[in-house]
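In the form predicted alone, a lone chain appears below as structure tokens.
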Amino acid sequence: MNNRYVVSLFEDEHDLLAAVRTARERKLKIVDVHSPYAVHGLDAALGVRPSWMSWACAVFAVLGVSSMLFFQYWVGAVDWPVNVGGKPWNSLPAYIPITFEALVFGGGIGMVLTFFVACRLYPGRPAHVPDPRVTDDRFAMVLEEADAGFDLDDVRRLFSGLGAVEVREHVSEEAP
């Protein structure tokens, strides 16, 4: 089954959040954005949520202190009890740096694995960039041609006078 997706292509981050607004006013699926560079208030003019994945962070910071004091704590209490200086074998002031050390340790490679998995990133994946240029100066949206009243034509000259430098449609097996 063939998609039909149309790609717009702005020259202006403005132009793109206004076009963005509109496809969301007039119940156009907007499939993906694409910029050069981060747009501020493009998360909200497309109505995403905030993440999940800071939540995600807080956890395996917590499971990084966790095993890393129970580690600390069996080596120096349990498994090799070592009287050093007459300090008590579980000395939790002794613990802290390391402890820290491990938070920051579990909350970046958690963050690094959970972004792969949240994104579908694995190795081999193909990128689907809708234009090279949006990597150097242009703003792209797509749209899913979703049903049959879509009009392309309108969409063309909805987004023309909006600012858009090229509207084109396209055609594939998944999504540019």
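Everything numeric in this text was worked out from a predicted model, so none of it was measured. In this text, the rigid core denotes the largest set of C-alpha atoms whose superposition between the two forms falls within 1.5 Å. Positions refer to the first chain, counted from 1. What changes on going to the form predicted together with its partner chain:
Residue 37 shows a C-alpha shift below 2 Å between the two forms [criterion: core-superposed Cα displacement of 2 Å]. Core-superposed comparison between the two forms: the Cα of residue 122 travels 2 Å or more.
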Contents of the next structure:
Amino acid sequence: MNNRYVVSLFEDEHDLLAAVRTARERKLKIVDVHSPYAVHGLDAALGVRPSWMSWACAVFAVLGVSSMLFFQYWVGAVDWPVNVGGKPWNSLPAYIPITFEALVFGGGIGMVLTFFVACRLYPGRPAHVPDPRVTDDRFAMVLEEADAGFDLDDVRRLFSGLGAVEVREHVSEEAP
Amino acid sequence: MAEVASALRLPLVASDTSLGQVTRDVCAPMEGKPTWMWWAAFLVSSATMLVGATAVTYQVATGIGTWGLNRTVGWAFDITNFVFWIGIGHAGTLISAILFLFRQRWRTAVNRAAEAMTLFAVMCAGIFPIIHMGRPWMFFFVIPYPNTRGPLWINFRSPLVWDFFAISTYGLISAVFWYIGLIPDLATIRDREKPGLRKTIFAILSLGWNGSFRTWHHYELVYLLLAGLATPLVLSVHSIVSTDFATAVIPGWHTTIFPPYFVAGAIFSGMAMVLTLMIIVRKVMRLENYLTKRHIDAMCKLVIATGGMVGIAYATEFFIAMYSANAYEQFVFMNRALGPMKWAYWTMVCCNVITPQFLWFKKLRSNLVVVFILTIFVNIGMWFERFVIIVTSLHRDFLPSSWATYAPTSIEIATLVGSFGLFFTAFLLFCRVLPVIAMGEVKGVLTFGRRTGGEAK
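Next block: the form predicted together with its partner chain, after the form predicted alone:
Once more the chain from above appears, this time first in line as the rest of the complex follows.
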């Protein structure tokens, strides 16, 4: 089944922010907002919760630390204890540098992979851009015509007044 | 909004450009044909790289007896080059991660190229310890894997093993950080290109990025956290490199000042290398509007600061040696300054302590030719610092009967020269195929110090 979407294009991030706020006040359904760079204040305007990526980072960092620390202990004290300069089997202070590297490795790589999965970024994924210029110099707000009361002409007038350079309708199964 | 010039904050981008203009300016050098200057530089550097490749092939085939090492001086040129290149890389991480955490917005124009420099420097650095193994094809012995020798594991108490983990984590995290920063720009190029091979390649590399708010929302935090992880990482890497020396009982190496001293020196040398490269890149690629004199000025100040730290470390090290009441320590330091290798010691002091002092003067700092020459001297000085630390601590050891001297062979010199060839070849290719300036970030600071009266948005 096809859905109807309305794409409004802006030239300036301030116009975009004003449009997003107005759309939310009017209870219009915002599907997505596209911008060439991270626009500050957009999360507040859209009212989304803070990203949970820090949790992914923490989980993988703890995983990295605990597994590397255990591995070094197991190698040095359990599997094949070797006397190195009379140091104890479990030379904990000497294990700190590598454990730290495992923290960075685990936290960094784990978080980035989580980010790729969460945002469905993978090689070969077709890029669904509402307009090819949103990665260059345009800002786009995509609305869904969610109910029968949606008046396209009214919406067009509204966002053109707020600085939209183009407002067009897009009919497809998935959001543009 | 009215156009208001800020008295407090200078704009980061020199001319009043639009978002689209940024894309066009940054992409222009990638889209046209390379200039004759690029070809000349590329031919020279790839020829130099070939010289290095030949030397490496010869020494791997023959053995490291082709080097000037002897029983007394067992580490010299090769390890000097390794520490030198790792140090060069550190400025890239400083600019991309530490300055990001400190909200230094001028970094946006420099970070992409500086991070690329980090990657190539780590590549160059990695070659040296691998050749030094003598049998590089046994390289995988440093990785802890279940083996048929017991399994006999590696010794996790050894700083050389720490070093392997530190350098490989550093290389990998730097690459990931760089790539994450590149994704939005790769998408920009993908959407500009006409259908064809280039568009397909950029489409694959940009992972279907569409500038969606949901992605940006996570992206910003991922970037911040990666910066937060890379900051202690860069400090740990050179600290660990310094423990290769500091945990040995050799006078001249066995000191607690080494970790901070090495980190300061690394950032000092790396910053000098970034300046050397930037001054060329902005000219050759016509990016003067983005890599402004303000950037050069800020980096010069960092050179003064880190150069000062290095100078203080030299003085402290010498003072502590004299104050230690340890005859061997005292001998090593007097031997450094007045012994047969004194030329290397004084080259190091002149280049690293005196050279940056010229940068206190604004007139000299804003003269790019002067800055370029001074940074080359810093690079030379920092190479000599590692040479002095390694060779002068070793060549006159506890037994005068085993005293020796060291001179590099042509093979060793060819390897060093070749590593510069590799570095510049990689950098020139990077300038041709990828955006040298982080467009996505520069666009975000375009109005900085301009429209909003100096307020950071």
